[in-house]
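First, one chain by itself: the form predicted on its own, in structure tokens.
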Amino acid sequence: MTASPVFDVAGVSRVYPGTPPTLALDDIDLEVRDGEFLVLLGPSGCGKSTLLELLAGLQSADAGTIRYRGAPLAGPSAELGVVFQDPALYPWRTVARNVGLGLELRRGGRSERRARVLAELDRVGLAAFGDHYPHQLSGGMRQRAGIARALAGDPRVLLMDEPFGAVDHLTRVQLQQDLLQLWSEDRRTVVFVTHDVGEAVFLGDRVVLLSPRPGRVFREFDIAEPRPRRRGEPGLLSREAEIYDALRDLDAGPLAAADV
């Protein structure tokens, strides 16, 4: 018997008011398996901020349905973890009292807020500055912390849209090592927004192509490669090309392929 999905998202579409209104999302139709790292890639402007943002409960569906776990999606929960690009942490409270943040809102034990928060900077390799403030942290270890904050509400699912992308290559190499990492220690579901299609397959087991504005789902790529993985391995090098190949046939245009 197959399990249930973790999210089963049925004819989705998302519509922003203005004069014309924008159709964003179009019949999106996407499953979400328990313990995968699903990788959702398209040119800017395609929906994927905003699909993760209807995955998170931070915007309603204007049509179809989102469930999860098997009952409908009714907004924000502390089962969902959500990772922006920009960490936004707070500038005037030190790094561990950002990373416990969520966990002060719960209103939970300070001892067992503390070792929770203590523990999880631990995990991201910031053990050493809670006691810091954002402004006396690198932008590599700002993102950490927000990855950190994420996780100390121990959510079922991390919902992380493009975490990455404000940060220089190598620090990106190494967060993407690092977050493999902490997937593989609890297999918790990702859900992960890139326009970089290098990133998508290293990082995923399945990746997710969405077409230009309105998004759709355009197809599918099951990333079958075995993990640990090697940048620059044949089998990820091939899988890579085949959705270059997908994105020509997308015939989105110099701009939007450029961004890819």
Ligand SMILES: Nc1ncnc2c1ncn2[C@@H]1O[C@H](COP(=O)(O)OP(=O)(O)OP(=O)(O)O)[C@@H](O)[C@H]1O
Given for the second form:
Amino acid sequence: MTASPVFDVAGVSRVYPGTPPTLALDDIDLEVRDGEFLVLLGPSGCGKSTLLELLAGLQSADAGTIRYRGAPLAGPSAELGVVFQDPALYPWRTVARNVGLGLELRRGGRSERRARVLAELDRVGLAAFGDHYPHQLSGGMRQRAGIARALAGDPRVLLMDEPFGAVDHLTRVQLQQDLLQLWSEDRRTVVFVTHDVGEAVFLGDRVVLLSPRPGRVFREFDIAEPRPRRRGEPGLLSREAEIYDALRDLDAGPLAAADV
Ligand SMILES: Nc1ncnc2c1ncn2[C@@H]1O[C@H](COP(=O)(O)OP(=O)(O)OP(=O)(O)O)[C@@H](O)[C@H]1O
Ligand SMILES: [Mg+2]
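For comparison with the form predicted on its own, kindly provide the form predicted together with the ligand.
Whole complex next, starting from this chain.
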């Protein structure tokens, strides 16, 4: 018997109310497998964040079903850690108290919580910055703090929405490397949203390409290149070229953006 997937998304659509209403996602079928690094790739406005929020239980589908480990997804859960594009740290809390925020709502003593926060800060290279405030950090460090906050709850799945979109290129390259290092330590399931083809191919086991709004699954790419990967290696570049070809088909194809 095969284990049920982490997420099983079947026939999911999402319509934002309004005049006219906006069909953001249309009939999405998607499986997320245990331990995989899945990348959702697509142009701006195609519904990536919407899909990620559906997986996080922060929105609900208007049609179709989402199952999490075999049971209908009921809402947000401590098993699902979310990293938003903007790390949204509270400016009046220290970095450590931001990272420990979710833990304060749970059982457990202060010293246990403190140890957990320090361990996660250490994992993302911020051990020396727990007592700093967010404004004293660089953009890349704030992103790391956002990742530490998601990891502090020890989620089984990490849902990441363009977490490196707002940092400079070299910082982004470093954060990608660090994220892969973290992932290789525990192989928890990751769903990672991006609109950057190079980032998708460098990080992912599998890349799911969505069409422009309304988002539909246009194509899937298995990226079987061995890890650790070297940026710019020929195998990865040819996968990038395939995805760029698919993006061209997408522009030329019948899947034009449409309102309902
Ligand atoms: N709260 C909302 N109310 C109405 N329409 C919305 C809302 N949020 C998103 N949309 C619409 O749904 C579509 C999908 O939005 P979404 O934010 O999921 O796209 P995205 O792929 O994450 O885009 P980006 O890459 O720019 O972040 C967009 O075209 C947007 O107009
Ligand atoms: Mg988005």
